[in-house]
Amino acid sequence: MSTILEFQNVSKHYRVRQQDVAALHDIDLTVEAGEIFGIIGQSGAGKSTLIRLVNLLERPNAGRILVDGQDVTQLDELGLRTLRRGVGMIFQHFNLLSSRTVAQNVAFPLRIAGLWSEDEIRSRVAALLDRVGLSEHASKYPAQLSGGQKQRVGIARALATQPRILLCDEATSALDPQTTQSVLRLLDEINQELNLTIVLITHEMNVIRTLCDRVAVLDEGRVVESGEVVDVFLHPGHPVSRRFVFESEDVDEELLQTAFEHVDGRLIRLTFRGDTTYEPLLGRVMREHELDFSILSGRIDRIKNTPYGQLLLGLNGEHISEALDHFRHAGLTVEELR
């Protein structure tokens, strides 16, 4: 894949009461063409500021932002209009025009651009509404729609000018869980069908786990961890990342550290990834090395398209080291907790 978006040492501050308040500090990130890149952080971490820099709704105070290798901070007015046609955006609260119908909302950016005929606009709008499953709602107004339907209108509108990048600003946080999943499936389908690069910000780890290929964790305006979602989720290295993961799994980290103090023997965490998740490896290794074991906690699930499993084990026996080497040789990650 090629790089489509790059932040180089980007910083942003705001002037508040005659003082500079920093929102972002020295951000370095790259987004590859065709991937879904997630940015996660708590409220106030700088997520919305970061995503609004891409199409220069906000301007950085330092650093460079490259889209297809071009520094967008150097664009003139014409270049900026061209950039924004190539960068669609969907919003947390939909931002639909209440006085316009669904079809008119989707057509709005096409008419503003002034590059398409009315026949082309009608054809494009009809195709987009069909793609998001809203053809029969074309003549309705936003007030007549559910939250999920409004967001689908927002997605169709963002795709109207055939952008290469789609920015999603907390696009599912105003939706119920079932509607959230349907919107995430739609975004995943659009990404695959159009090879559309999606940059998504959220405070929900489950959204990242379900949809994204890579993720950056933001805290107080800084990137504290980044990488493949499966790696960050299974082995979070920063306290903020761990908090997001444990909250999404409904795990109390402090309780986890103390709950098994009474368990005899070695305390081991095994991480299975990919096809090994479904292999009967645990029982085979335990029998071969004559070990007693207890499963203290565990989870088996998927991160996007990757199956995974994690087991916390108590082990007793003479050949634990050999068993752990066996697991490592089979491709598992072994963490010796005690």
The other form holds:
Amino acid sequence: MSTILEFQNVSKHYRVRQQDVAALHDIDLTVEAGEIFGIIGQSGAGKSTLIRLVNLLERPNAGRILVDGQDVTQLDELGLRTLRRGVGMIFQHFNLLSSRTVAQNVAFPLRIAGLWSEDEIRSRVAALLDRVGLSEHASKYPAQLSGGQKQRVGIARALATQPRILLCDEATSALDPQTTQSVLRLLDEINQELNLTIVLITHEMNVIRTLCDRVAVLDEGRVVESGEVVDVFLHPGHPVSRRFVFESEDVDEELLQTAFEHVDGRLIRLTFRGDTTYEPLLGRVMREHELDFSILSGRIDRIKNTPYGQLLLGLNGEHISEALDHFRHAGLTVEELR
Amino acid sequence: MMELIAAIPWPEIGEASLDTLVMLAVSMLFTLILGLPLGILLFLTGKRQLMEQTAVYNVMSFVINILRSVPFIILLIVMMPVTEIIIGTSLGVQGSIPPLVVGAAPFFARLVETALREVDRGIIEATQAMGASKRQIVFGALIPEALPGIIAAATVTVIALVSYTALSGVIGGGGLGDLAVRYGYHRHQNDVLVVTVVLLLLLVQFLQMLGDKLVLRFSRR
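If the structure you just shared is the form predicted on its own, then what does the corresponding form predicted together with the partner chain look like?
Now the full complex is given, and it begins with the chain already shown.
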């Protein structure tokens, strides 16, 4: 993989009543070509500012932002406009032109670029609308569409100039859960079909889990944790990441701990990942090492395309440490909680 | 009854109505030509807008406020020497055009600025993100999106101009206002006064209806 987007020591502050208020501190991030990179944070964490730095809707006060190795902050007016053609963007509130039809909205970036003939624009728009499933709505106005349909128009419009990066600014936050899933599926398909790099910001862990390959957790203008979604999701290191994970899982970690105070023996958390998830490992290990076990809580699900399982076990017996080694050897992550 | 109607100088009323319409059309045309760019410039140079220029904005805003705070009857008098230089006379239909435009254009510009501010910032941002130039943002997104608001602003302005044209009759501007002053005020011929009022009322109704229709035609929300 090659790097397509890189933040190097990027800082941004705003002046509010003669005072500098920091929005982002020393951000270092790398996005690889073809991946879906998620940035999660609460409102006010600075994620909105961060994503707007990529196409320079906001300018950083310090640091470099490299798109395809080129520092965007050094671009002149014309260079910036060329860059923006190569970076599509969709928005929480869609931001479609209400005075134009669906087809005219999708054609708008093509007309602005002025590089295509009328015939080319027409066939391109038809293909894009077909791709997002809105062909029969081509001559409607945005006001006549549902939220999900509007975001599909937004996606078609963002893809019109064949960008290499797509920025998603809380693209599903204004949609209901079902529509959210269908829009996320569309983004996933597009990512694979076009090998399009997607950078998205969200406050919903569910979006990250369904769609992203890697994630950065943003808190008060700093990246507090980043890595593969599977890693961050299964073993969140920072309190803020932990909060996001447990929120999405409806699990209260502390409550669990106190609830199991009276449970005998050791308290162990096992994490399966990938193919081991479906292996009958637990029974085998317990039998071999002659242990008693109780499953206190557990979940088995998928993170994007990776199946995973996480079990909280109460263990009793003589050979617990051997059993744990056995698990580790089989590639599981073992956390000894008590 | 027939006598009363016969006593009304119908040919003169017809002529005065035509004068009013000509004054209205010409002054509105120039109001649009001057006020629209002024309003757009006012919007663009405003705080946190595309071409933020605080000094330019403040100067324009100040001049517009001055012009808008001068009562139109005073503006008519103050403008007389200027009108004589531009047109050659400060009387009649031609003579009333410059004060009408100077009275209405700043008003219209301010309304255009307000209409443009109503456009969702997200739409400007999205257009910027496509790589649009400022010109493309203004003419491709801002103005089309604000068009219903701009048409509504033009409707309010043209109706204000109707009353301004009537007022310009006081200083010999011609048209229905002039007629009302000469017959109604100087000769106490109330019937003529009533006819002019009815005609002006019809004109205002018609313009408002037309404006509303156009706003509806261009609204896609």
